[in-house]
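Listed next as C-alpha cells is one chain, alone, in the form predicted on its own.
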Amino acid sequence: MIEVSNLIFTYPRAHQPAVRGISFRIEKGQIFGFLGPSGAGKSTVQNLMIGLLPMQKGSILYDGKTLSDMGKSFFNRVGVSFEHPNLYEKLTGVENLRYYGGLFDKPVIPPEQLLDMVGLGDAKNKRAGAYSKGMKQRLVFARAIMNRPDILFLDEPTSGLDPGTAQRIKEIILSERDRGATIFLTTHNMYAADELCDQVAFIDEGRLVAQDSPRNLKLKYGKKAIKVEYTSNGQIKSEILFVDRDEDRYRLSQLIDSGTVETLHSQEATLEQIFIKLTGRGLS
C-alpha cells in the first residue's frame, strides 16, 4: 500500500507551490489514475514519489516505509515510464534494454522478449535516435516493466501512439495489474483512465479536487437519464427520459413495446465533463 500525506512542494524561485497539501492512498494491485491538465502537478507528485525531487513537506510511505528506509532496494521494486523518453540514442533498442537490465540485482525479462511484446522486434538493432516518437515511447515502456516491478509509474504511456499500438500497451498494463503490480498512472487522457483505472484522482493547480472510482464519479455527477432514438412517421426522433421519474419510465416502456426504438444511450457524464464541472477547465 502507498500512502501520500499532505504533500507540499515548491520549486526554487517559484511564487506558488506546485503541489499543495495532496493526500491519497493506493491499495496493492490497483491502477490509480492521476488526471489533470499540463502543469497541474502530476509529474511533480510522481517525481517526489520516486525520489527524483527532494521531500519538503508531507510524507510518502510504501508499506509503512519511507524511501530512506528502503534505500537502494527500492529501485529493484519499481519501474518508471516517463512522458518524455530518456534513452541512449546512439545505442540500439536492444542495447538500451541490455544496459538498463544490468543495473538490477534481480532477474529481468530478456530484452528481445520485451521488444516483441511492444511491437519493436523488427527494430531491435536500429539506433534509438532513429526511432519515431511512438517507438521511443514503447521502448521506455518496455524498459519500465523489464524488472517485473511491484510498483509501476507510468506518465502518459500511450502518448503519441496509434490506436492499435495504444491498445496493445493498455493490455500489457492490465496484465501487469493482474500479475499483482500497483500502478500509478498520470495522464490527461480521460478515455485511457476510464478504461484502465480502479481509482482516479483529479488534480488541478496542485490540489486534489476529487477522488473515487470512475464509475462512482460518473454516477455522482452524471444524469440518471437515457437518450432514446426512435422512428415516427418515417423520421428519427429522440427524447431524454429520466429513470427516476415514473412518467419517464412509463414512456420508455411504451417506446420499447412499440418496436420503434433505434438506439438507447445512457447519459452518464464523462471524466472530462466531471473535471470541467469541478475546475472550470478541461483536461487537455
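Quick caveat: nothing in here was measured; it's all calculated off a predicted structure. Positions refer to the first chain, counted from 1. C-alpha atoms forming the largest set that superposes within 1.5 Å between two forms make up the rigid core. Compared with the form predicted together with its partner chain:
- Put the two forms on the same core and the Cα of Ile236 is off by 2 Å or more between the two forms.
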Second form
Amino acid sequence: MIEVSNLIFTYPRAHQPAVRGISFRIEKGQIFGFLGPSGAGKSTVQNLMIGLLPMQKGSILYDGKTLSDMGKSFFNRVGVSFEHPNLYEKLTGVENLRYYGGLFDKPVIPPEQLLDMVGLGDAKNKRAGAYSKGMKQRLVFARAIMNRPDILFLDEPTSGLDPGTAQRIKEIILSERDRGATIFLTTHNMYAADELCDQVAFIDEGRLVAQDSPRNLKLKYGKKAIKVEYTSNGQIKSEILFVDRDEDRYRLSQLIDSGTVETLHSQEATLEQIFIKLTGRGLS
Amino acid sequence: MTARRGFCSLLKQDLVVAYRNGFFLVVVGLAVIFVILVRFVIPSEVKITPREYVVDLTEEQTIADLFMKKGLADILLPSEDALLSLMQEDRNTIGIVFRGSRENPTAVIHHQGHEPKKALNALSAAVSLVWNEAGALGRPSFSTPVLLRPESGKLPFNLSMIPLLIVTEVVLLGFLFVAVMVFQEKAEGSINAYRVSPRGTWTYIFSKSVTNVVLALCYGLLLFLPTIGPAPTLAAVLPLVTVASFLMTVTGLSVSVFFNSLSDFIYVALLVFVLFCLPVASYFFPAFKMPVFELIPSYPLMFGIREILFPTGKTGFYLPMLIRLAAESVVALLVAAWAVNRNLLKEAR
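Form predicted on its own done, so how does the form predicted together with its partner chain look?
What follows is the entire complex, opening with the chain shown before.
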C-alpha cells in the first residue's frame, strides 16, 4: 500500500508551490490514475514518489516505509516509464534492455521476450536513436516492466502510439495489475484512464480536486439520462430523457414501441467532462 | 556479488557507448599520428640555443677579468663543481672551463650530449677568440666531455616527446571524454533511467573511470610500443597512466556535472587544460619552473614518465609519485561523489 500525505513541493526560484498539500492512498494491486492537464503537478508528484525530487513537506510511505528507509534497493521493486523516452540512442533496443537489466539484484525478463511483447522483436538490433517516437515509448515501457516490479510508475504510456499498439500496451498494463503490481498511471488521456484505472484522482494547479473510482465519479457528477435518436416523417430527431422522471420513462417506452428508434446513448459524464465541471478547464 | 554484476553491466554499456561514439577511433587515430610524428617527423636532434656558463681556473684569472670587463659577470661560476651541478639541473646549459695559462691555454667544454655538432664547433671557435683576446700565446687545446648522468644516455629529442604526448592524452581526453558521456546522458535523458535503478553514485563513477582508463591504456600502449618498444619500463609507465587517467576522469566528472552542454563546458575545459599543461613549459625549459607547477598533477606525471623512460639516476621517486597521484585521486573521487550525487543523480532536471 502507498500512502501519500500532505505533499507540498516548491521548485527552487519558483514563486508558488507546484504541489500543494496532496494526499491519497493506493491499495496493493490497484491501478491508480493521476489525471490532470500539463503543468498541473502530476510529474512532480511522481518524481517525489520515486525520489527524483527531494522531499520538502509531507510523507510518502510504501508499506509503512519511507524511501530513505529502503535505500537504492527499493528500485529492485519498482519500474518507471517516463513520458519522454530516455534511452541510450547509440545502443540497440536489445542492448538498452540487456544492460539496464544487469543493474538489478534479481532476475529479469529476457530482453528478447520483452521486445516481442511490445511489438519490437523485429527492431531489436536497430539503434534506439533510429526508432520512431512510438517505438521509443514502447521500449521505455518494456524497460519499466522488465524486473517484474511490485510498483509500476507509468507516465503517459500510450502517448504517441497508434490505436492497435496502444491497446497492446493497455493489455500488458492490465496483466501487470493482475500479476499483483500496484500501478501509478499519470496521464491526461481520460479514455485510457477510464479503461484502465480502478481509482482516479484529478489534480489541478497542484491540488487534488477529486478522487474515486471512474464509475463513482460518473455517477456522482453525470446525468442519469439517455439520448434517443429516432425517425419522424423521414427526418432524424433526438431527445434527451431522464430515467428518474416518470414522463420521460413513459416517452422512452413509447419511442421503443414505435420502432422508429435509430440509436440510444447513455448520457453519463466522461472523465473529461467531470474534470471541466470541477476545475473549469480541460485536460489537454 | 549483485553490485559487481551491476557494475559489470554498466561498464559494458559505457564501453559500447564509448566505442559507438568513436572514442576508440579518436584514441587510435591520435596514437597513429603521434607515432608518425615521433618516428618520422620530429628530428632526434634539434637546434636550441643553450645558456653558457664559464669557470675560470686559469693561473692568472685573466678570463674572469675579461668577462667582468664585458659586463658578463653573471655567467661566471666559482668552481667546476658548481658548474656541473647547475648543468645536472638544467639540460639547456653548456659549461666552459678555462684552464692553464697564456702560454698553455686549454679549455673544457662540458655539454649535455644533445647539442648539434655545429653548435659545439662554433662554441670552440668562440672560446679560441676569448683566449686570443686574453693574450694567449698559442692555440688553445680543447676537450669536450659530455656531462655524465648516472645511467643516462643521450636523449633523442623525438623520443623525449613521449611523456608529453602521454600526459596530453590522459589530461585532455580523460577530461573531455567523460564530460561528453555525461552531456550525452543528460541530453538523451538516459541518466534519469539510471537514477531509478538500484545502482548508485559509486557504480556510476567507477564505470566511467574504468572506461576512460581502458581508453588511456590503449592509447599508451599504441604510442609506447612502436616508439620505445616492448621495454620493461612499460610496466612502470602503465600504473602511472592508470592512476592519472582515473584522476582526470573523476576531475572531469566533478566539473561537467555542473553544466548542461558541451558548449557551456568548453571554456572551463580549456581553462583546466591550460592549467594542466603549464608544466610543459618546465619540460622544455627547466629554468621556467615555478614552485606552483609542482602542485599540478601533470607535473610529476610528465617528469616521472621521462625519468622512467630516460633515467638520469634519480632513485626512490616512483613510489612517492604514485602515492601522491593516488592520494590526489582519492580526494578527487570524494569530490566527484559529492558532485555526481548532488547534481546528477539526486534531483530531477
